[in-house]
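Next comes just one chain, in structure tokens: the form predicted on its own.
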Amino acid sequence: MRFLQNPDPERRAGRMRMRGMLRKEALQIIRDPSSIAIAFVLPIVLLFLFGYGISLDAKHVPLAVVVESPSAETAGFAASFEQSEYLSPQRFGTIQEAEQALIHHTVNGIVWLRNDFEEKLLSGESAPIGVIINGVDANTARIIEGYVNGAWTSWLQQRAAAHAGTLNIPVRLQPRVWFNAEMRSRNFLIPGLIAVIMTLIGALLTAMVVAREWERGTMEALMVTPVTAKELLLGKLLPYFILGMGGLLLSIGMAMWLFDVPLRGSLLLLLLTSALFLVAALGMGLTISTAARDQFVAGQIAIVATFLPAFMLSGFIFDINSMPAAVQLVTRLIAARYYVAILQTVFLAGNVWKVILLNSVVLVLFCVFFLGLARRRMVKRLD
């Protein structure tokens, strides 16, 4: 006859304490709308702001076109700028008027055809074209320069075809754009923004929630219970992990169906790597919460220590390779840098395993470091 043995009383008590902790955190989430707002409202607001309000694409750039002696040739040249979707040409009679418009930021550039343009063109001489660009924003200036060169080349090709000739250009450019063929900056920005959102969700949720318990005195009540540091850590992580993954699914859905960002890689792989990063972000928040017992202070630390580095140093907007060498070294300490690389790869290029595996290993190290640090500090306070 076989007798059923009672389970280990300590293990059974541990499971009961764990269930109690999870129920407590779930009730706190339901009763406190701020946690739900951070997980679901914050991603919607940020995605709308960045998706519709920020664009790195320069379209309909106001451009002054000065033609001192109108003719058939100058009319054809000016028309080449009107055919471009990236330029919005405005006609001016004199260069002085165009310069005043440039000074007052009415236009961003000037194309200047002088009196002798047609004469030199028809005689086979060099017919110079004056191009003046507002260089305050160097990036926009380079973009406008490229647009003007493109319109000028298009006009040369049309003119050569009209005269039954061939355009002799020593080097012909055949552009092929990989991974983001539409050249939409939104496809680049939205995946990186998901990393910023997940950083905010993970850090703010745990940092402010634990700090709130210190303010209300409930943390002291937990410290006198038999709850261990491990159970307390898991009890804080699991509910907010589920909440953060819900925010992630919302962000991915908005990226794909609202902003038409392609997902060329595996959705399951994206969720797994995102879970790694979320655990690291939650660990950051728990570590912050052990150092700050005030919600305001914890929130400020979370923003300065997690959000700003994720925004500025992760490659989300600014190219890391263009930064000084010392700053590039600092970016290696930012977990969001590795998550941004994974997101942009999975969304735009697909399952490039060399990139995904290397960055995932680094995220695992961040998880171990921050969770270990948070558990160690919690042990000191509980004991």
Given for the second form:
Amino acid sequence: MRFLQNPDPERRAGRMRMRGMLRKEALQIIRDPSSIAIAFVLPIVLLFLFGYGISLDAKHVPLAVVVESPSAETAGFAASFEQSEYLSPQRFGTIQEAEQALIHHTVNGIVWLRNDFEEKLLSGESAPIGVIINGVDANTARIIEGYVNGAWTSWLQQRAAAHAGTLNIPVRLQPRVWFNAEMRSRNFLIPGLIAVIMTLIGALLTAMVVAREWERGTMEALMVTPVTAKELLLGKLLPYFILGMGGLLLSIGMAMWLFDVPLRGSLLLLLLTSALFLVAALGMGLTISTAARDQFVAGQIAIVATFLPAFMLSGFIFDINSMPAAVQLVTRLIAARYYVAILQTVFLAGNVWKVILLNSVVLVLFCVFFLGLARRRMVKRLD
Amino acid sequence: MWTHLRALIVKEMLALLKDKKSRLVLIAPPIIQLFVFGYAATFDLNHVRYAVLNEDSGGASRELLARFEGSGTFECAARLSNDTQIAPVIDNKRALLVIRFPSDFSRNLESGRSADVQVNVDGRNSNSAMLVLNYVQTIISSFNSSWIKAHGGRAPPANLVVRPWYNPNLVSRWFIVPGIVGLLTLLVTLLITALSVAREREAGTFDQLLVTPLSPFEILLGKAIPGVLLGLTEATAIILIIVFWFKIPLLGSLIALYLGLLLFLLSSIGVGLMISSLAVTQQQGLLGAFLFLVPSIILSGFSTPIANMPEYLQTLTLINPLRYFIVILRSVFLEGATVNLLWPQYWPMAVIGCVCLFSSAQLFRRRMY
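Given the form predicted on its own, state the structure of the form predicted in complex with its partner chain.
Every chain and every other molecule in the complex is listed next, the one we just looked at coming first.
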């Protein structure tokens, strides 16, 4: 009982120093509103822009339809394209005109029925339908190819039904898309975006904070106080962690209610894993900050090391499994990669423990690594 | 005026390149990122892991599976024995798709009826899911036509002959890698300009600069020209790597490419300097840089097509210089475009650049009084 009444004076002093540090950082945050802007304005702006801006779902693709000699058969064919909500066909009289349109990017593809189309169709030999697609954007080109294929198949089926015959398709594909039946690309992009945004918030909040003290000379002032390096680090971490979690809650709320992304796993699990990732991201910012000691360089490193790697290498948009083995190894160094896997799983698939635990363990390693590195760099010494 | 300018440019270059860390940040990451991103940025699927649940004992299902094996795109990750195993395989990402043949698959086929094959795809990445289904459909279609040929029966009355222009094998790397030139050039110019005025302001040297006989316009030029020089050098290095290392065809004219590059540098430096002169602290400058960099990459059509965006965002992309430069890059590299075809892309960048540079000069001047 004596122990409780008279706590260890060293510990009490530690708590007091900690309180002081936290108060100082909190005041700094309030006085330069840019930190608060980073935590709350950044996610809103980015989620709005991204949520609506990033979509891989091509709709109303302009497509040129060239019919060289119109007939009832070709009219039926063209009609099947007009029925598709994904394509918006435009009629062209000659292939030359259509090619000009393709060169000037007014259409993305051409469907070409030649003079002899009907003749071949009725003669029983398979009539070729020319399809030209602007292949520059290969991904969109593939998607358009899929749409054209779909319109063609539905035309074949309608035609077979009209001729009282059956269409001979030996093997029929029965696709079943799990977790995202309508294949809304937003459902997978928005959870990934949260990872990108949290990477930015984490690094932006802390990348400058230690370098700023060095540059303004206040680091020396801090050094002559009894504050230990560990307390200094914690004091730099905690206020920004709280700000970051605020930004995170905002992002999750927007994802669920504004963009209607289903949350199939547990919210608590999502928050816990997100907290882990946030600590890793803040730790990275602190490491940059302690290593650079100069706001200009810290800012440059933060720009280079955070956004683009998280954007390109986290699996948020480009599938990691499609990358060459060497690049896949590089992606293992990006904390956002593990968080993206967790986010996509918790949002769309549910509590798949194996995926979540494995990735969380790696995130813990990232936290330990960055905080350890920042701690080692944060020596109370002038040199 | 020229001596003034030269002195300023030398000073800015020294400020940028004198510090070893800063030099390293400006030069190494863009080149490293080019190599990593050049390989990472692909929408093409390969090494797609699949699992099979084959309840069919006939030969037809094995024949179809052999086509998956032989495609080079698919890799078998597991053979399942009952349908309770399907969910864990997909949940834990052991396979992207599970192909299931029902027990009457071969029987149906051989008696001339249609046989179904069920394909379960992990939709967590909907783009991959859609592409995988397209790949599977292609394999099944070619199986179907050879089945019809071998076993008699009527072929469909018409068939599609697809021919992609500009990128015959539909390699998405050809589409993405030229865009990286724009991305990295933007990154470099922002690194150079976005914090530069804020840094001087925080250090107090900007006031010193203002009391020199230099006019605000000269100060502006002094800040802009090093960015143009460094940007040009780095972009040239990147273009060389793309052509000679990544072997992306460069079909169009270099004049068209470099005219675009210069105008893009003008506009992105203009934006960078504007951010910088608005910011009071470097922290604010950094925030401004991100608030410009991130949306301009997302809304540039680099990774996802602008045509897929809602109308009002498409309108918003009109003020994004990167949007125009990406179109120029792709047209010049893959479509062999010339200057004539690209005017609609050139003039908006020139307008954006002039407006931003003019307003930053105004901001400098305002701070003077």
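Rigid core: the largest C-alpha set superposing within 1.5 Å between the two forms. Numbering follows the first chain given and starts at 1. None of the values given here were measured: they were computed from a predicted structure.
Positional change of residue 294 between these two forms reaches 2 Å or more at the C-alpha, relative to the superposed core.
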